[in-house]
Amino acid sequence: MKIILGVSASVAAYKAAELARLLIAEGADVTSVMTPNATKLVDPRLFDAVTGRPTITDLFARESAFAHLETARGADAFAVAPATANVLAKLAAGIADDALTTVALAVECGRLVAPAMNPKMWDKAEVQRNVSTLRELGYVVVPPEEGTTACGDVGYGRLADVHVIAEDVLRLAYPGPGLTGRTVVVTAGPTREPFDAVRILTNPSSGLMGFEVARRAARRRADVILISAAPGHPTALGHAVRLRRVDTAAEMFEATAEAFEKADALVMAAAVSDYRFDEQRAHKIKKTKGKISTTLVPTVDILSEITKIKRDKLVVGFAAETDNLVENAKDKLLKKGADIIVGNVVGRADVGFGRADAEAVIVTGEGVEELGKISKAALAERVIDELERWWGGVR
């Protein structure tokens, strides 16, 4: 995968440095391009390292006086990150008087911008007609984020969060159709069930399972619905992830069935609590020295409901064990009308519930695949592996 990450003379400018690296921590080939007004800022050393390889600075560089050309040639993505007004106007209207801009119309793949600057320059009504132009010439357009820049003003103009726009720009230099028009649904995290105004019933679960199956799906280029109940962002995640918030299982549910009447597939990453309290109380029940008594009830089985509507969509669910992987998983297929279930160890203090690590299995109507101890975010890639097997006909 090779990317090319132009950088313009925003103060971020050193924020580009660690998009680079996020980039090439995920398996990319990334040569830098800079306008030599950022070069004042940041020197062009520090990508050179950050890289491995050359940064062009030079149009008319004495070294290869096609370097701009041959830097264009079989790129997967082409990306500004920061992008001033200054280059957002050029690329609008096609200059091409630098080493970045004569790049940005050399490449045949897709391109990105990612805007930085101060926030009444951003509000400028001809700074948005470019960023609209930039949009119809099919740019992604990665927008800057609210709050205090650089120059102490106060408004949107900060550049987005690098991790968002790593995963944007992967999701750009994705060879291939992948997931292209499917809409994939993504369960995540604990629910929380009230017991009163300050007390819950939860479990461990961080999320984490589900939100790498959510940008994972949204890498390989799929529409994403994220249902999350947990408590803050285990991981990044680029704009092609919707994000729903939710507490209990009944939200859950609700949020779920929605979602699914219009996408391909669900993916039940989520540690939906089996049980609720009968009743929530109001208020904080205080402490004393006697004991509490109250029943659970059980919540509703989200899998279960919603296969009994899923027709020829696809359904993936997850089955949390502390023993007996492989059959309580086979069990769960069956009972549940899944057509896939991956089933993971939970309990145990290396892998499962808040840990980068799980115990695998992966059981459809064909058989099981036993992972072993596999990373998180190598088990969402095989269960997205599966979606695009499950599409492409081959079962």
Contents of the next structure:
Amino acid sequence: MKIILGVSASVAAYKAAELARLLIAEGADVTSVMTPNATKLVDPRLFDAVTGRPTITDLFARESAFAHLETARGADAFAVAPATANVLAKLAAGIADDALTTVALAVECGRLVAPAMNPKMWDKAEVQRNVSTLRELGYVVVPPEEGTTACGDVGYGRLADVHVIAEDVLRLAYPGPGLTGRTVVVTAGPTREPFDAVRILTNPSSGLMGFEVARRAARRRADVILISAAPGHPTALGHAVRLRRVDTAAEMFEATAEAFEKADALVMAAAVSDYRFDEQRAHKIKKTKGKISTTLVPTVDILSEITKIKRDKLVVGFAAETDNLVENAKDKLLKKGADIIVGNVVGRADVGFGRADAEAVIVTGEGVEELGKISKAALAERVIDELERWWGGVR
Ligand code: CTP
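Can you return the structure of this protein in the form predicted in complex with cytidine-5'-triphosphate rather than the form predicted on its own?
Below: every chain and molecule of the assembly, starting with the one above.
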């Protein structure tokens, strides 16, 4: 995967080195192109070192008269981060007066800009007009975030989180249609069933597995709806992932059923509580010396309910098991009516809930694939491979 990273003269220019590092960590070859002003803020040798390639700052300094074409050739994505108001204007107008803007016209791949500037500048009609023009030209725009900018002004203008930009760039650069045109619903995290105003029934799931599936589906060009009960935000998500937060199994069921109507697939990675309190008190129950007892009642089995209405849609479930992984995963495939069950070990210190790794098997109607110990990131890739294979007509 070849990515051209344009860097222009915003105070956030130094963050582009971290963006380059993130992209390289995902296997990309990154070539940096800097505007002359950007080189006054950050030394191009920083980008030489991070990318392992010479940074392009001046097309005329090269031996070849066609340096802009050579740089552009074979690129899978062209991303400008940070993009100043000046660069946005030039790109929108098709002006090519330096290496960055010339390469922008020479590439044949998808293009992206991540603007960064003072909030007063970002709010200007001419800047917004240029951003609209870039969108019309097919650019992906990663909007700036709200917050305090380097100059102390508050508003929209800060460069988006580089982890988020990286996700959007990787999606743009993905070679091949992947899951283009598919909508995938993913659930993640532990549901929380209230006992009273301050106490809950939950489990130690972090939500990492579901988040990994969501972001990797988005990288392969799916539109993703992530329904999360996770307490935090375990991975960065690009803009192709719509995040919906829920707490209880009932809320997750409602959100999942609604999202599934417009979806092509569901990946049910959430650790849904099987029980909830029969009675939920709105106040905090006061401490007493004696025992208290309460009644738990079953929650809705979301996966089983969704498979009843799945028609030709694809449904992937997970199975969290302490024993007999393969047998229990096979049972759940039949019992829950899913197309694929990803069985994974829980209750061990090195894998499962709250860990980066899983010990997993993939069970389909065709058989069992034992994956052994595998990172959740790699397992998520395997799950997406299964979706692609399913829709690719192999099954
Ligand atoms: N699941 C669900 N709704 C529930 C419980 C589980 O949709 N109320 C889903 C999980 O998201 C997972 C699959 O069902 O995709 C299997 O979950 P798991 O906890 O392994 O199994 P359970 O159905 O809870 O059965 P058991 O606790 O007996 O293993």
